[in-house]
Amino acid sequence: MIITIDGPAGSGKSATAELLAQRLNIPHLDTGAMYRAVALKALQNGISEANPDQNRIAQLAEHIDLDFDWSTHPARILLDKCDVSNDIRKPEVTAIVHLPADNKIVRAELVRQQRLIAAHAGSLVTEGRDQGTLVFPDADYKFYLDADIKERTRRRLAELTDKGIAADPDALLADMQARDQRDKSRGVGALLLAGDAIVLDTTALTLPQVVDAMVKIIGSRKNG
């Protein structure tokens, strides 16, 4: 059983996918973390917004040592055998994650890895931007989460604060607006709404309420 959750940044995809996976007792795949790990690897190799060497980023992605530790909740992401779960959320990584995300070679490699992970796991809750449209078009259940941009910004600020990362709210809002525009207009892996996806507006919903709604939908279809 493959369950995809797509949506814009800050819509609650990661937290929802993690809790839903726990409720269903299946793994959770955070595909955004994979692109962030490539961005972190790029930073470690001297690549930046001022030096956007896309050929080098592609080479790094094709040889990257990337893995998930499913024994923890949420799963830890390992880059070169090191836990980078917090490092990939830092603003400097966020600032350049669009570089690997826009790279066709990187996307092809990570999509390949995502499908292999799903094939090995059998059942999976996977979330990102193109999971229900590109990576798993035949997924058993497809959800699309959305929320008001101010609420999404508030959530991202709270997430960073919890991790001890300082951030300016106004700068975060501007970044969120710019990211929305980039994500919807990308030449590859653009944020799109799958025709058969179920849309959930999470603006006024708590995390448990969102997951309850998903579990109810999944249960009704199984029993239908």
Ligand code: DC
The other form holds:
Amino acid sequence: MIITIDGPAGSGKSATAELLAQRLNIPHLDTGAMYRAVALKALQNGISEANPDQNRIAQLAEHIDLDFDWSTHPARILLDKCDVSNDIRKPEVTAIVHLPADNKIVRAELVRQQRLIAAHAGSLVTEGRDQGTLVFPDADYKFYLDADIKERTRRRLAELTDKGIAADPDALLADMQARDQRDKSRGVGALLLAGDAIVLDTTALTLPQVVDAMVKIIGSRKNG
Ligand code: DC
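In place of the form predicted on its own, output the structure of the form predicted together with this ligand.
Full assembly next; the chain just shown is listed first.
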């Protein structure tokens, strides 16, 4: 059983996917973490906003040693055998992750790896931007999470505050708008609503409420 969850930044995909996967006792794949790992590798190799060498980024992605440790919840992501689960969340990685996300060769390689992971796992909750549209068009269940941009910004601010990182709310809102624009207008792998996806607006919902709604939908379709 493949369950895809797509949606914009801050819509609650990761937390929802993790909890849903736990409830169903199947693995959770965070595909954003894969783009972030390529961005981290790029940073380590001198790539920056000022030096956005897309050929080099493609080369790095094609030879990347990327793995997941599924023995923990959430799974840990390993780059060159090192656990980089925390490093990939750093602001400097977030700032340049659009470079690998915009690169067609990187996307082709990561899509290939995502399909391989699904083939090995058999059942998977996978989240990102293009999971239900491009990577798994035949998924059993497709969800699209959305939320008001002000609420998504508030959640991002709370996450950063939790980690002890100070942030300016206005700058975060502007950043969120820029990310939405990039995610929706990307030439390949853009954030689109699949025709057969179920849309859940999470603006006024708690995490357990969203997951309960999903479990109910999955249960009713299975039994129906
Ligand atoms: O979900 P996230 O913020 O961790 O994703 C990081 C970046 O990767 C984000 O800029 C969008 C991009 N991404 C993508 O293009 N396709 C995916 N399937 C997942 C993430």
